[in-house]
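Shown here is one chain on its own, the form predicted alone, set out as C-alpha cells.
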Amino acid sequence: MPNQQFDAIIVGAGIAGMYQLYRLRELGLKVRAYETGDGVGGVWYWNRYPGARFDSESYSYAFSFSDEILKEWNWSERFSGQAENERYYNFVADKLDLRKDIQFNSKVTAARFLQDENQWEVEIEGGEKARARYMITALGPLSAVQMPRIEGIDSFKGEYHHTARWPKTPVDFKGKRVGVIGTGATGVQVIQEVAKTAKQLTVFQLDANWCAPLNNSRITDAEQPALKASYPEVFKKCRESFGGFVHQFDMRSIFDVTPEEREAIFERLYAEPGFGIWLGNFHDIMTDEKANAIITDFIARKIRQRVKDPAVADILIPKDHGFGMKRVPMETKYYEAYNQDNVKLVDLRKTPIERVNATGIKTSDKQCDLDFIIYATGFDAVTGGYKRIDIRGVDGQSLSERWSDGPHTYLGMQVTGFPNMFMLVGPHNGATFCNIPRCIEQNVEWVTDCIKYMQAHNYKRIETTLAAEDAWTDHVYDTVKDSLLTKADSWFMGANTPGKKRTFLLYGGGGPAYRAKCDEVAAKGYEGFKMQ
C-alpha cells in the first residue's frame, strides 16, 4: 500500500514543478512534489559549474506572475550566473512557501497507472510509494546526464565531473592540468573560465560550433527602476516573438538590403546582447541555405579575426552545419583563450580519444596527463528523463517502449494510454524551442485550468485520443519541414545520444501559434480529449 495520498503529485521541483504546485494549492489540491536534489531550482541547481549563466536575458527569464515578487527581486546582471539564479529560485520558493510541499532527495523511479481506481503510484528510489489521481512530470529537458561512453573513465585517479553534477565546493584550478571534453554551450561557459587560471588547459573537440558573444554587463541600482517599469514590455515582447525571447526575427529577406546594409546589420547584432544575432536577424537565415551561408560566412570571419593561429581557427569553425542550426553558444572571450600559451586545442576527429586512464586521456597519437577532467558531454535531451523512470500506462504499456520510434504525444502535453499524466515541457511541447520560463508559465497555466474543469465537471479521467495525437505529431514535423534546424546532428534532433532515433524532438511553429492552439483546445472543450 502506498504510503500516502494526494491529489496530484510533480515529479521535479525545477521552474516548471515550483510553479504547478503554487497553481495547484490555489485549486485547493493536496500536492506533494518529489525532487531527486535537495534544493529548488532544478537546471539552475544541477548545473553549479565554473561560469553557467543564463543566456537569455535575466529580467526575461523570470516568472511574471508576482508583481510582488517582480518588484522585489534585483537581477545584477544583463545574463546572471548560476550563484544568483540559485539564490532567486529559493527566494521564491521562500516567498511562495514552498517547501511544505516538496520532499527532497526523492528520485522517482517508477510510475504506474492504476485503472480500476484511476489514479498514478509512484515509487521512490528506496521504495516508498505515493498515489494520486494526477502525475505531472516537471522532469526538465536536459537533465538525463549523458556521460560519453569512453573507455576507462572510473580508472583515472585525478579529480573529474560531470558539468551538471558539480560539487557545492569550491574548486581551484590554479596550477592544475586540465581537460575539458565538449565544446557545446555548457563547454563554451566552463572553458572561458578555466582558461583563466589552470596551468594547462586541453579542450577535447569532437565538433566544433558557432557561437555568438553573450556582451553580458552589470545593472547597476539606478537602472533597477527603470528595468522594473519595463517588465510588462518585455513579457508583451516575449509573448508575441517566436521563441518567447526579448528578440523577434527581422521578416525581411537578407536579399532585401545590399550587402554593405547587411553586413552591417549583422555587425550591430553581433555587438549586441544576446541571442539577437541568432534570433533577431533575418528570417531566411533559418529557411534559405543560401541565406544561412550569408551569416555563415561573416561568422566564420569572426572566429578567424579573434583566434591569432589560422589552424587552430581552422579546426573552431563548424564544416558540417551552418550557423543557427544548433542552439547558439553564447561566449565571453571565449575564441581569445585560445590564443593562450596555456590552452591547447585537440581535434577529436583527427585524433579520437582511445580511453581515459589513471593519469589523463589517451588519444590516437598521444597521451595527455591531466589532473583534472570535465565532462562537458550534455544530456539525453527531452525524452531521457521519461526514460529513466518507468513509466507504465493502461494495460502495463511501457511509455519508454511507445516512444521507441520518437516522441508521439498531443500538444506535447498528453499521450495515448497513460490518462491523468501531464508533462511540463515535454517532447513536441511548445516550451521546448522557446525561452523556456515564458512558456513554462503558458504550460503551467493550461494544465491548471484544464484540471480545474475537471473538477467543476466531476471528471475523474482524462486522456488524448490517438486521432488527435497523430495529427499533433504529424503537424510538429510539418513546422520543421522547412527549418535548416532538421539538417545538423545536435540535441535538437536527439543525434547527441548515441543508439537514439534521429527526429525532431521540440515544437518548431513558435510560442504565438502553440499558444493559440492550446488555446483553441481548450476554448472547445478541451478537443482531441476524452473525459470521464
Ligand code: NA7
The other form holds:
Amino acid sequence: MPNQQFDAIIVGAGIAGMYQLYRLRELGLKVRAYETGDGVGGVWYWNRYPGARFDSESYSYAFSFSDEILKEWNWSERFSGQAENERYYNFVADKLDLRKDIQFNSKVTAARFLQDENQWEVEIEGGEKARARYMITALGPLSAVQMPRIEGIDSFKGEYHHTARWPKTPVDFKGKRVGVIGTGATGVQVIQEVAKTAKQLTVFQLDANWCAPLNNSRITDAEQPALKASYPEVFKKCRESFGGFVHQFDMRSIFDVTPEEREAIFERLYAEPGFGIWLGNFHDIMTDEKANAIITDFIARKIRQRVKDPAVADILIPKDHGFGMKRVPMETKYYEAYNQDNVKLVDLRKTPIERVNATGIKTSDKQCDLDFIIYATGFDAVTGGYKRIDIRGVDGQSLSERWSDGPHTYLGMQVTGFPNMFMLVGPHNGATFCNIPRCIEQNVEWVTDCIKYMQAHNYKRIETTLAAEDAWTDHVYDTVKDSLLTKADSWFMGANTPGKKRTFLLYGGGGPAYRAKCDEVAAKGYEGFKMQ
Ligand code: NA7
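Show the other one: the form predicted together with the named molecule, since we just had the form predicted alone.
Then the entire complex follows, led off by the chain already shown.
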C-alpha cells in the first residue's frame, strides 16, 4: 500500500489525541489520528469494568476550551461513571467532527524518523504505513495493560478479563463465584460493585492501599445552572492548584494546629467529596514522615471502625507505606463490603497464589474454585505505551533503549535524537501528576503554539538539546527529593512492573510551576530546542 502523507500524525484518540487533533486542524494542518480501539475516549473507552468512574469532580475533568460544549453537556453525578464518560467523549467527537480524521482499529506498532526528509513514518498493525512531519504521541500514561506473572492464567476454564480490556456486553455476576486480583484504585472500584451481586467474591490482596470515601452524589437539574455559572471559578482553581484539582494543599504545617483542630479538619475532609483528604490536606503529610504518620493513624482508625472483623481490618490496613504515598483509591462502601457474608479477603502476603488452574486459583493454603476472575493488576505505567511501539529516532536509535535507565526528556515533551516527536503526558511531564485533562489542555496548547511558531518561521525540524534534557531530568528528580511519593513501591516509581528500573516517572513540581516553565521556554523563542 502506498504511504499516506499527512502534516501531523497523532497516536491515540483519547482525551489528549482528540484535543490535539482539533487544535492542529485549526492551524490548517492535514492530520490523521490512529487509534487501537473502535471508539474515542481512551481510558474511558477501555476501562469499562463494573464500577469504573471518575475520582475527579466531573465538571473539573471535562474539556474547558469550548463554551459550547460546557454549556450543552450536563453531568448527572459529581463523580460520573464510565458509561456517561464515554458518552461525553463521543458527544465531543461529534460536536467537533473529529471522527473523519481518526482511523480506528489501527494500532501503531512502529515509528521511525526519516532524517533526510525530517518526517516520521508510522506503521500500523497489518502493514499500512503513513508519513508526516510531526508525530504526536497521545498514548495515555495508563494504557499498557499488565497481567500478573502467575502461572496457568490461560488454563482457567471460566471467564477472565483484565479490567482495562473489559467486554462491551454487560456481565451479570448473579450466582457467580468471582475472584478479583488487585486492590489499587481499579480493584477497589470493581470490588465494591461486584460485591453487590456476586454469589461469592474472593479478593486476592497483595498489599493493602489507603482508601478514602468518594462521597459521590447526583447533580439535579435544578443545580445545573449554578454549577455551570461556576465553571470559570472551577477552572481557575484547577489552574492554580498543585495537582490541577479543585483541591488545594493547606500550606500550614500539620503541627501549626492543635491535635483537636487537626482531628476536626480530618473529619471534615473525610466527609467531603473527592481527593480533599489527600490533596486538600496539610502539605507536609507528603514530605514529613511524622506529619504523615498522623493522617495515616486517622485513616487506620476509620478502617477499624468500618470493618467489623478486626482481623480483616488488620489485613486491609497497609503496613508498607503511609497514607498518600501512593495514589489514594477513592471508595464508596468499599470497607463495608468486607462485612458481607459473600465477600472473603485473602492475604497474599501470608498465602501467596501458587497458580491459576482450570477451576480457579490455588494459593499456598487452599484451592478457591471460581467462575470468573477479574485482573485489576494495573499497567506498565507512563513509559509502557512507548515501549510497546518500536520507536526509532536519528540513526535508528531505539527510544526504549534510550530510556533503559529511566526516562530522559525535556519538559516531558521531547527527547534528544527524536526530532519532531512531541509527547503529550509523556514521562516527566507536568500532566502526569495532575487532574489529567487540565494538564492535557496545557500540553496540547503548548505543542500547537510551538508548531505554529515553526510554520511561521518555516522551520522543518525541532529537537531538544542534550543540555536542556539533562537539566530537566535533574530538575524532575529534584522536585521529589523531599517527597514521600518516592518511598512507596507504586506505579509512580515504575515499581509495579517486573524488571523496570525504579525511578520517578512523573513530575513533582506541580501544575503551576510546570506551566510557568513551559511558558518561559516559549517566550524565550523555545529555549532548549534547536529549530531548523
Ligand atoms: P495499580 O494501582 O497498579 O494496582 C494494581 C493492583 O494489582 C495492586 O493492588 C497490586 O498489588 C496488584 N497486583 C499486581 N500484580 C499482582 C500479582 N502478581 N498478584 C497479586 N496482585 C497483584 O493499578 P490500578 O489499575 O488499580 O490503578 C492504576 C491507576 O489508574 C490509578 O492509580 C488511577 O490513577 C487510575 P501491589 O500494590 O503490587 O501489592
